[in-house]
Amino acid sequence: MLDATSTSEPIDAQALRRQVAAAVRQLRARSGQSLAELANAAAIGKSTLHAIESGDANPGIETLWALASALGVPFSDLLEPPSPAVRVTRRGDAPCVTDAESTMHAHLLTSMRHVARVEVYDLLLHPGPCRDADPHHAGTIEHVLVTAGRLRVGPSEATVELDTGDFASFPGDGQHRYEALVEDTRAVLTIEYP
């Protein structure tokens, strides 16, 4: 049965049932399975699955494991709140790191883990010393879209100049640099790790 005890903030049994119900509905919709197809794949009754998705059932651990297996997801995906359809990071809310000269401010917009890890940053750059970046892991690729101003970017031996609206991709596993050519240059940086 669903247990609402936890070492973190407690959640009551009814809230946990609602959470599981929403997760199962969302995961079933994402998988494209009908109610009958998922119930059959999990070897549970269609009425039982309907009650779980409605938040009216209190499924045991065996039932949840069977559902997770039939959906092809980790067990914990059934217990966590469903992720929102649209994920927004407001500029002022993103964590920010700055280089020693304060010529570059990197705001982490998102981090995704699929086959590869992908990070997306909102960059604000100012003219000054070049930002020479050390190589990342082998196979890392950087993608840069200039949204305002002008930027010199790329592998140290083969930099390119980009204007507003220009995009460039380059290997991030070698020495590379960023240099703002005008004040308040902005860019979106996506780093793709192997």
Contents of the next structure:
There are 2 protein chains.
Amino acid sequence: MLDATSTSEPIDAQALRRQVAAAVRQLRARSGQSLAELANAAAIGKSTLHAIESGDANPGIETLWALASALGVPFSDLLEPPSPAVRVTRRGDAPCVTDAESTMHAHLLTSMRHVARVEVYDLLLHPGPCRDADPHHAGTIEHVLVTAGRLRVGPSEATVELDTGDFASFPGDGQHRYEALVEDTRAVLTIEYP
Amino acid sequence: MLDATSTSEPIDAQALRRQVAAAVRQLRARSGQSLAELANAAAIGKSTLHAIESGDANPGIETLWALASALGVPFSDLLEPPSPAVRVTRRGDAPCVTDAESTMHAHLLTSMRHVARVEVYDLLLHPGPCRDADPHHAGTIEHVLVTAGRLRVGPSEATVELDTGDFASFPGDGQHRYEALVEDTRAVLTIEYP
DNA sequence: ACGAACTGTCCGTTGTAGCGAACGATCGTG
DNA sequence: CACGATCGTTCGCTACAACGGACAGTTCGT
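Can you give me the structure for the form predicted in complex with the DNA, which would complement the form predicted on its own we have just seen?
After this comes the whole thing, all chains and molecules, with the earlier chain placed first.
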């Protein structure tokens, strides 16, 4: 019901510029490109890119689109702050919706918008580490709800421990782990492909 | 190395302008605002808004942000084409995937393509009938995996009984029912909005 | 040590995004 | 029918986004 589209939204123009600046700098650093290289790849001026990265420019959407294309990321990655590595919702923390007769209690765990594909898995795990054989496509996000037992999940460098009823979301395009901590651990896995 | 992030992307600047133009026109029409009203609400010039809606402008991100705010939609709604019609491809059986060490058994329950929004709920139900108060938008589909207890679900005229571990999908835009048959029935509900 | 080839930053110029004001079109109302 | 009100449109004007080129601070080879 309640939308609450996302997290911290830029409120003023200043914050918006800083957000774009930070995103571009970070993405360019990740790709290892130099300022001139990226400017050339995106077919924009070096000074233009510099101004954007410095936060003292209000780039047009065409310029920004060229940048996003050259960086190989969707448009919104430049405009919205990156989501944290792992988002955990502990049992009971999620907003609860109850019907009139109070026969049903629904906890909204997550909401995905504009996704191309979603898969839902029923997971049964035995204790022991289990690394995903094939890393998924860039941009995939995994959502895990533990329905029985205890589970350690997340990106390899930042795993979290979930109890029964806990929920977590994390990027699935990098190295990540699933490790049941007790016998007969069960979970529902929802994979979100961009 | 070409992106191919998602669906139909604007390839050139021309298409991008037309996309933004169409989105703004449509959203403004939906909100019932006049051009002058929206321009005033977004604190931008009427002529600016007209140019954007006509597709002969390359608006800056600040202008576009102000527009998205005034329209009450996330930024990306103006830049990415609206999600195409829903086409649900349901997999009847649940193929089982097992990793090398046999510590994890994953059953693919369903796969949704090209959906605009997906919500995941953790459900706790007490025995007794429970009719959904507000029927969802046309085209929504609900997917239910019972993780504990027994549950009777489905469209009011065709409910089915699910045991623990069973999974079902059914349209959620009509009259439908949730009824736990035993105490402490739990389920994971995935709602798929077109 | 010395260029050569880079890095990112700072100018001068130009095209245009964005603005307010003026414009004709359309619609009710006295 | 004439009138004000509102619709979307068009027209200069100004500010600035975007450009190429010049600039200083690096890491390379030889």
